[in-house]
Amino acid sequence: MDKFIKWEKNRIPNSEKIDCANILSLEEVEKAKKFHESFPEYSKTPLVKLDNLANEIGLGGIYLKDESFRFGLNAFKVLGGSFSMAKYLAKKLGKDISELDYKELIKKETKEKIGNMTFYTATDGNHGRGVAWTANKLEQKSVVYMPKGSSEIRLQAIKNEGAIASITDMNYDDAVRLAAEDAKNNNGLIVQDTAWEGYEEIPTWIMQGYGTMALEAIEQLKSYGIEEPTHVFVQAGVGSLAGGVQGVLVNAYKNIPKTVIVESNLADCLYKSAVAADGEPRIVGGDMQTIMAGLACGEPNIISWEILKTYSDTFVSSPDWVAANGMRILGNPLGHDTRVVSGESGAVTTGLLYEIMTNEDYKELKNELKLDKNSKVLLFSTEGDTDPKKYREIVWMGGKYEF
């Protein structure tokens, strides 16, 4: 395994800018936020100021969105799954999602019009749990497939939400194909955040759902007196979260922050797509056995890739030790900084930012990004300790997750 961080400045030529206004306009994303707010479990997740860490590594500010508090599910993923499922049901009812909220969807007369449904998906854990949770809340069924090597703890968490769930002998992308095929054969609905030819509507809705997190962060930054962050670091698997965040940034800010897209080096399809520099997405195969299970995806969302290649500044391929360091940094804060319990996929951006600012080997990247004492950096901790045993193994014991 390559122990070094690799990066590629975005140099992909674009004849025209992609118009994010249609699918990720603030109006459309606000509909997602309003829907999420209709759940009894909704509350805005914290945006933590890490002032001591920022001062320690020479930045003007670090602001981290802690998604471990999201709907009691310990991860952000439910935002996309729940909104896409609601949008599908609204379309089935001939209504706009703005006309429906959670209470309306579970009314007896609404359910009679919808009928019985089964939602299918593939997941490393967080997305599948979100789909299962939403299906359960809507009194519908769900079937969830997980790739080989998935955590038994995450599997049980999905089953606890009422899903039929199993760990397959496939990698993530093949598990997606299995879920899609079974949904087709059993008159179900595939709910996946990756898009491919002919399957683009639901992934678009999922990206809009992720926009809730970005809108909250924008509001919270303003409460701290930050009108515009200078930099945003966001992690990527297929790229739906990254594309959703990037699209919201394009619409929300006159001066678009420098956006750094961070992947596992064992599943770095977006990084490889950027390196290729012809604008066409690349695929990574194999088992992709990274500790960043939520990022172990080798086939890009084709919708998201169009947004990212147009607007994102830098693509980074990151080894596991960067994520492990990020987990330790957030779990052992400096001074009065708030402690954040961040999982493997959640902490990689923090680990990367720390490394860029403190390691001379990455001085070129630091200078290219213009990261300095004037920088206000937004990060997303997308999950908590969704596998508590693995979290303690990494944070307490270190072991093979050292550089």
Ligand SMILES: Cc1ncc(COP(=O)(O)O)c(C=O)c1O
The other form holds:
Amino acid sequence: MDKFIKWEKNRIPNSEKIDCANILSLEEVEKAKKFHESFPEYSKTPLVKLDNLANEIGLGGIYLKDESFRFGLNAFKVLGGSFSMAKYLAKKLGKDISELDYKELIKKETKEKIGNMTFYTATDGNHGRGVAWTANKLEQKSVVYMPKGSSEIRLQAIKNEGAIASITDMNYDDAVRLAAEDAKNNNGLIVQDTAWEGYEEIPTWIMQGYGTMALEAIEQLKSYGIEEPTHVFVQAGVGSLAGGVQGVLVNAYKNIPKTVIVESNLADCLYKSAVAADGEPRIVGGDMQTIMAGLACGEPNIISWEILKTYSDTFVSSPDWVAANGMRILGNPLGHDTRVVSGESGAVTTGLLYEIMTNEDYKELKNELKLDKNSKVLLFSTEGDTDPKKYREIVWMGGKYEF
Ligand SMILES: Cc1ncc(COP(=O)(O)O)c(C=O)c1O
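Can you switch from the form predicted alone and show the form predicted in complex with this ligand instead?
What follows is the entire complex, opening with the chain shown before.
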């Protein structure tokens, strides 16, 4: 396994790029945010300001969105599943989502019009938990498939939301195909957090749902006096999150911040697509046994890829130790910085930022990105300790994840 961080500056020719961020228009994303706000469990997740860390590594500011507080589910993912399911039901009811909120959706009359439904999905954990949670809230059923090697604790968390859930012997992308096939054969609805040819509506809504997190961050940055961050680091599995965030940034800011897309080096399909530089997405296969379970996806969301290849600045392929370091850095803050419990997929961007700023080997990347004491960097810790046992193993017994 490669122990070095690799990166690729976006050099896809402009002729391959199209204006494609309009699906993340602020108007649509505001609707998602309004819908999320209608859940009794809703509260804005904190945007933590890590002043001492920023000072230590030579940056002007680090602002980190802590998604461990999202709806009591320990990860951002529910934002996508819930909004897409609501959009689907709104369409079925012949309404616009702005006319429906959570209360309206669970009214007896509404439920009678909708009838009984089963939602299918595949997941490393977080998306499936969000779909199961939403199905449960809507008094509907869910079936969830997980890839080989998935965490038993994450499986149990999904079952606790009432889903029929199991760990398959397939990798993530094959589990997605299984869920889609099963939904088709059983008259269910596949709610998958990635798009492929012919399956684009629901993933688009999922990306809009993730926009809630970006909109909150933009508002919270303003409350800290930051009108525009200079850099945004976003982690990617299939890239739906990154595409959702990137699209909102394009629509919200006059000067689009430099965006860095970060993947596991065992599932770096977007990085490989960037290296190929012909505008076409690339696929990575195999078991993808990275500690960053949420990022272990080898086939890009084709809608997101269009957005990322058009607007993102740099694509990074990261080894596991970077994520492990990020978990330790956030869990053991400097001075009065707030402690953040950040899981494997949540912490990789912090680990990467630290490495770029402090390791001479990555000086070129630091210079290319123009990261210095004037930089105001936005990060997303997309999950908390979604597998608490593994979290402790990595943070306490770190040696296991070093080279
Ligand atoms: C915690 C966490 N962060 C990031 C991601 C990446 O999201 P995407 O697959 O949309 O790129 C995931 C995906 O499951 C996740 O669970």
